[in-house]
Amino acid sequence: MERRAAAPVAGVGLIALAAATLPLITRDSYYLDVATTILMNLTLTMSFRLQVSTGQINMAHISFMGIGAYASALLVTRVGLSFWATLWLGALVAALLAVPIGSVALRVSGPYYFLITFAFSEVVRLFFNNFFEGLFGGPSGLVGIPKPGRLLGLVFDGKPALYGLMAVLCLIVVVALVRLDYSRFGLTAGAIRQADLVAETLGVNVFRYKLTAFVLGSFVAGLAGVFFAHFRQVLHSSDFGLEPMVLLVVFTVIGGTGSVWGPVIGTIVMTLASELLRELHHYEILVFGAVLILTMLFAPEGLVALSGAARRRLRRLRGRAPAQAGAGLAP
């Protein structure tokens, strides 16, 4: 139980010690855009991870990303808010469309449920990218979006500074979702993922648990997005299409869906193998795409459980070892 009570300490405390000690190590812009990348995809990605630990994947999650990118982006430059309050008011924009796109995606399940948020994943993009170009775009992207700016006489314009500031945005996300998960919300999430008709029948309400679960990483995923928006200081409908929402799905599989720090593993080994392969980038979701099919062949449970798989198999090694030994000395 103590150990269980660790787990979450020790972890979120090595992300923290992480990110305070990059900045420290170097100031190269590049290695501070990468790890900002990190960051931003570790956001969305135990985002999405908390939608999945209900038994759903919601091909729509990269859309409320992108619907939190816009209305922040759109917030500042058009009604004249400040990036700070639009933060919060781009995650909630996203939080509240969440909130009847869920309901109806969730009477649903299994190839159903799948369908209807991939068709409003191509609704969204379709929208930003051919209606209302004068607003949002059109083909040509929003442009122009400004960066955060000042703060209590902080100004976030540079590479470090935005770099700080998605590092606690990060770090609140984290300490939030990894609560979560050890809490009762997270068990009873993992008996719905695991048997939903079994728990609802033991009293469990299936449905408004996977309507919370689908409305808080709806909200965080605008969140990444709002940054995303002031970060970038672009935004095209493609970066939230089908291609960047596999890419979160690889991210979080290949971490493993069945632990809270699947997506950390998952997110930091695949984002840095995406730079690694910026070369090959045409031919980058091929590689991913094999790179799952292995991991689902023979890493099932993901990254994360390799670790305890090794320990595992030693046990048994070790346990073969004394056991052939008597063998070899019986008359």
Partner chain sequence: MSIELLVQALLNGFGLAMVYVLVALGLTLIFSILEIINFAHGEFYMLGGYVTYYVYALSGLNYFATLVLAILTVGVAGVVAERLIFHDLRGKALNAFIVSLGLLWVMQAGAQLAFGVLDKPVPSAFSGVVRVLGLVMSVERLVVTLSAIVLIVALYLFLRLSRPGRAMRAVAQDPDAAALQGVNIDAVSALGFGVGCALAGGAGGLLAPLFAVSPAMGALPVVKAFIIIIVGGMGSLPGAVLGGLLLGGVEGLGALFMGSAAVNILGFLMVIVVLLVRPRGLVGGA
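The structure above corresponds to the form predicted on its own; please give the structure of the form predicted in complex with its partner chain next.
Chain alone follows, minus partners and molecules.
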């Protein structure tokens, strides 16, 4: 039948547990950095996957991260607002801009949508890189962004604290998106992805669904962007360009776009892989590329489907009906 209600709770619980135990095991700033980056990437890949679940490959996703980042950086350094306000304001700015951009981009679909969002992302990147240097820092970037200020007496200067902040944000996002995926929203999104014309004739306002996914995903990307700005404390337009966007796509697809858990597996595995490969220096990219090719050839539905495929083979051996695919409603 559909996925059991236990699965999402277990999945989220597992992530929360892993995230919580890490700082107990190590205070090494390197590991905390990697872990923080994984969590940040996870919010980005999960929100990207939300859009993919409605059939959109949004190559401008990273641009909204950038919009949130620059918005917060400027609101804090120029207007003097607190990070705790700009965290939501930055994401809000990203979401507000996502409405007109998404409405325009969603007038086309498929490869044309892919290309128009790619074009948008380049326009946004070139904008941050070449225009209003006084505000955005131009090609040399925007520096001097402060860390988050105090909140309720807690200080956020050190790596563990920042890690904790990102972990909380990530967990909220994961819970929300997993819930959404297991709900009617997820069911309808998958229907749109499979056959949007049929969904439309069944009463689904496909445009509104896709736009909702677009705007919501952009809000989350903006959130991640705000954190990024105050974590790295330096912003450069290349942080929001094709390379990081492509990595997001890779993480998500390698994990598997068919399941809400795909980005989790993909992000963790691929981030760890790239850290490990870093030791190889020149061969890093070569091996990374080879890994991509091999994974796509031998696990076309992503890593997350491997366990499903194995389970299916087991069931067939035992003579039972094959396990089900796709989103579902928890009982």
